Structures are given as C-alpha cells and as structure tokens.
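Form predicted on its own, single chain, as structure tokens, below.
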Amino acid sequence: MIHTNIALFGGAGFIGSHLARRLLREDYHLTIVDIDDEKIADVRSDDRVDFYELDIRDGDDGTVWTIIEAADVVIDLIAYANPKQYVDMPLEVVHLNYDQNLRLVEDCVATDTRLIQFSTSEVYGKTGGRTGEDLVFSEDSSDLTMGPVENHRWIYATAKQLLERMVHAHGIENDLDWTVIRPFNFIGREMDYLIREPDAGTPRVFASFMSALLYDHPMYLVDGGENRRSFTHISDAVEAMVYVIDGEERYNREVVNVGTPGNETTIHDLAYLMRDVYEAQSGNGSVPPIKTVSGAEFYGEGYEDCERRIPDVTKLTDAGWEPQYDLRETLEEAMSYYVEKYDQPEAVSLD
C-alpha cells in the first residue's frame, strides 16, 4: 500500500476524526469532506490531508465527482445518527441518509471506485422473539425486523437498510466493489455534544449521561433503561476499520459488523457504572439522580427501540482483530477526556 488516496465523506465527525488520525499513522493521503473542521483542526495541518468544507445537500459544482474520481477508496460516514432526529424530522433523515448518500454510491459506480459504506446496527431492527443464538446478529443470516409504520423511529433504519440493498444491487449489476460496515455503539472522546440543561438537546446515551454528570442534572433512563447494548471503544472500532480498508479481497462485497460483544450491558447499568467512574475520576462525591422517563416523553411520539443488540464479529476476529478495551476501560478512557476538559468550577456553573 503506497500513497493510497482515501476520500472520507463526513470525515470530520466523531468516527471520521478518529479514523483520520489512525490512517495518518500509515502512508495514506486523505481527502476529508464535511460541513466543518472543528474536530480535525490538528489533522488539517498534515500535508497529506485535503479538506473540503461542503454540504452535499447544497448541490454540487462537480467537486464531489472530482474527489471520488481521484480516490482509490471512498468511505461514506455521512448520516443523521440520533433517535431524536428520526422522530422529529423523518423526511430530512431519509433525504440525507438515503437520497444524498445514494448519489455518492452512484458516483462510485460511475468512476469505478471502491466504496466502504457506513450503515448501522439498527438495520437488524427489533429483537422480537429471538432466543439463544438468534440473539446474536449475523450479517448474512439474521432477519431485519422493523416496527410498525406509526413508530416512525424506524425510518432511519429502513433508509439505511435500503441504501445497503442498493449498494448490494450495484455490486451485482454494475460490478461495484463495496463493503458495508454496521457499527455497534461506538463511544469515545469528542462524541456528540454536551448539554448544560436537560432540555437543551438529546445527544446519544453516553454524551447524555456525561452531560448530566458534568452539569448536575438527572440521568434519564428511557423506559427504565432495560434495553441492552454492546459498547465499543472508538480505538477498537477504528482498528477494525483498518482491517476492512486493508482487506480489500477478504471484505469485498461483504457486510461487516463492528462491535464488542463482551461489553454488553443494560442502559440502567451503564448509568450506574458511569456514575462510579465519574466519582473516581473527579473526586466529586455528589452525583446526579437517575430517573426513569418514557420513550414518548424523552424522544416524542413515534419512538420505539430494539431490546438487545449483540454483534457476531467473526468476520473480523477470523482476520486477527480483537477488541482491547473492556466496558469499564472504555468508559474510563472516554470519560477522562471530558472530566479533564470540562469538570472545572467555572465550566459547570449554571448561574
């Protein structure tokens, strides 16, 4: 691999920024496309990085085509990825996550460029009546089961699923080289945004709980926090992505789960573990209360959730990848960033 040109669409977000730093440890040239560069300010100074500040929804003067045509690999990370967005603006979610992303897929077909398309573990849908081994989601054999139309939270998952099917179809009909990545709950430094007040937004669960700890407002458990998730340290996730990038033949026209099955926990237990880690790191003996709220209260009407998500990651472990962080280590490393940066008296004042 010599001076491989990688185009990262959405490359200045949480996942993209971590992936960019990892790829720059190798001999890659990166073209990063995003709506801002806040999370990659340190990366932009590298002479192997070109940055384009643009929003693919705004139309195109040919720049996107030029970027894709020059790339050896396109990695598409662009998406709305927050349950509140799925409930509040379902049409815009589909417009970006399906319509606009499909344009990138079609440009990869036309330019004969390899595509690594980010999807979501939500495409598996509801756990339903699965038991035993069926609880583990397999890329090639698990059914994809969505809730009813009136629970329009599933519009995100169905848009992502249809995009996957279109990528697959272009492989069949137009010889597109592709890999689809289904991420399972990545967490780490610089994830999402923090909120000072509980009604100031709805970041995903890790950032939501981190905000509550730093700014002393309740940690809300949606529907009791009984749903189970497998959390993955962003560094482990990025190493898995490198396996996919480098394993062109192994992973060509494959769907690949990226997650850490051993880090499964309930959201309820995650909240209490994060309080424990925060107390140890901050020395603050005062932690916020944990309260239960319904999904409709927290996210709005049309919300529904998957009871459990456990990934089968055999496609990665067979190639030598192994996660390095257990759940507590994952939280300790991620939370230390926020405690060091934000847990100062002037930062948490609500006056």
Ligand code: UGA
The other form holds:
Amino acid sequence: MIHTNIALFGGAGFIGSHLARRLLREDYHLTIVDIDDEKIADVRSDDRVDFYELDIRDGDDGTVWTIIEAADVVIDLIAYANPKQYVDMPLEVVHLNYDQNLRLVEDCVATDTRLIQFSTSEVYGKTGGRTGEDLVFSEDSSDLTMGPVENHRWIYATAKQLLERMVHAHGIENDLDWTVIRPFNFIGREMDYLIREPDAGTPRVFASFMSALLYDHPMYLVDGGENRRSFTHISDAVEAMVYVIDGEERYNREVVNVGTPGNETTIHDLAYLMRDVYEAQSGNGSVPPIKTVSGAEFYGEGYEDCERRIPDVTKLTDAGWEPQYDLRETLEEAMSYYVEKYDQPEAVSLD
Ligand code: UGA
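Following the display of the form predicted on its own, present the structure of the form predicted together with the named molecule.
Below is the entire complex, every chain and molecule, led by the chain shown above.
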C-alpha cells in the first residue's frame, strides 16, 4: 500500500532529512514538523512538502492533532539522542523523550493513525555477561539490561523503553497499529553538528571525530575506545525504513532493529580508520593526536557505556533488505561531504 501522507515529527533532523529526501523519490506527500528547517532547505521547496516550525513542548493549539488526524502514517523521530545530554539534563531528556512523545502516541490512538516510533538500540543496555549468540540483540528475545540508577545515563534508555512498552500496550488495549524502530548508530552527512574547539560540545562519535580532523584538535577515545558499535550508513537505514513503511502488514506491532551487523568495530579502530580515510581524501598529511579519557572526564559523573551492540536484522533481510555500505565505504561517503565542504578554514560555517 502506498501512503500518500506521512507526518514526520522531528523530520528536519539528521535521520528525518535523509528519510524525507528518500521518500520524495516516490509518491509521498510529507508533513514535516520540527523546531527548525536548517537541514531541509531543499526538501521544503518541494510542493509535496508542508513544513510546520513548532516545538511540541509548547503545547498543542490543535495543530499537532490536525496533522496527525490528516496523516496515513506518523513517523516520530523527536528525541534527544546524545549521551552528553542524558548526563547533563536527565529530566529534560525524559520530559521530551517520554512525556511529550507519549502525547503523540495518544493522538495516534485517538485518531486511529498508524505510528512508526523511533526508539533506540540503547534499550538493550549493557552487554553484561552475554556471550556467543546472546551478543546479537534480537527484538523479541533479548533482555534489556540497565545499569544502576546512580549511573543516570540509563535514564534515557529506560524512558525510551517505557515509551516502547506504552506503544505496545496501546496496541493491545486500544488497537493502535504501530512499529517500533531501534536504530544502531546511523552515520552520514549532516549528522549532529561540528565543533570547532574540543570543549565546544559533545556530538556523537562520528561528528566528534570529524570535527577533530577538520579543526585539528585531539580525537578522544573514551575509556580507551574499547567499546564497540555497529555503524550503519544513513542510506541503508532509510532504505530499511521504506521497507517498514511499505510493509504495513509484515511490520505491524513489531519492534524492528535497523543496523549493519557486519560493520561492528571498536571506537579505537574507528578513529584510526577515519584518520586513514581523511588523509586519503584531503591530501592533508597531518592528522590530530588520539588521546584517551575516562567516561567521567568526558561526559561527567553518571556515565556508563554499552560495551557492544550487534543487531539481529533478520526481520529486514527476510523481506529483501540488505545493507550496501561496509564500514570503510560508509566513512568514505560521509566524510567526503565534509572534506569538500569544510576543509578550507576560511570558508567554514558551523551552521
Ligand atoms: C547514542 C545514543 O545514546 C543512542 O540512543 C543512539 O541510538 C546511538 O547514539 C546512535 O547513534 O544510534 P552511543 O552509541 O553511545 O549512543 O553514541 P556515541 O556518542 O556516538 O558513542 C559511541 C561510542 O563512542 C561510545 O563508547 C562513546 O564513549 C565513544 N566516544 C564518543 C568516544 O570515544 N569519543 C568521542 O569523541 C565520542
């Protein structure tokens, strides 16, 4: 079934902007809601796109309700998704990621609108004593293992987990049609933001290392960079989303991992690979030093990390989806954008 009207809440962010561009290659009408439109100037000019600049935390004067009621599908991407934020402002993270998002869920229930809710791979939590096959996270069988309350980084994952459980419960009690997406470290062009100085903010690791390479400050390996992630090219991720959007029956009331298991790497190796790609692309023989810091120094007290995150993606591969980018190709494609656009200091804009 082709959905003609998709409401993208948080649709002007990193994932939303790439998803919108992909959906506009097909016959969709998009209603995009976000707090700004910096990443979607090109998308906005398409006459199949309506854009609403609003913050769902400001209360609903009826606009949000009307958008949801008119939509065939709501895709909710609104979230703080940066570990530094979970440590610095845990209450605001829960307020946005749980309280405010739950209102959108309830509007979908009340208007009988299909919901695709973005969650996070972080709900799986710590690797703990998992070994062998248990290291691969499966949506319907893996346990979700949070650290102690004192390590309040986990407040984000528990809020997201509760939102998932509420979505699930609305399916049982109120017949909500839903799919929950758990993204595994998508990277690509315009992810997060760049920082000119090492202490100017803490974007996620790809943007952090990219900033270090462009502005020549150290690449920091938190706790030696021994933790691992499975990085996913944003194009592969949004292609998976098209499968989910079009596969209403297959994916109804399912939690779906979106990730590239074959791209698992340590953060240490990611840093060296990014230096390698940067040297090849920029022709710049000088790359910044790599330094180790503790999690508490880098993020603040209350930080604790997930050691490994490998997705089971059979729900997608069974439908025919396959990731196209290996890790090096993912980095080459994403980094070439920055090298071409920003690698001339006098022309830099941090917008
Ligand atoms: C974050 C969010 O918490 C998740 O909700 C989200 O699903 C995920 O990003 C994602 O992008 O999908 P995390 O994987 O911890 O989770 O995000 P990063 O900040 O990119 O950190 C990845 C690893 O790199 C961590 O071990 C972190 O300590 C390390 N890191 C980060 C560094 O070593 N140096 C840096 O400069 C930044």
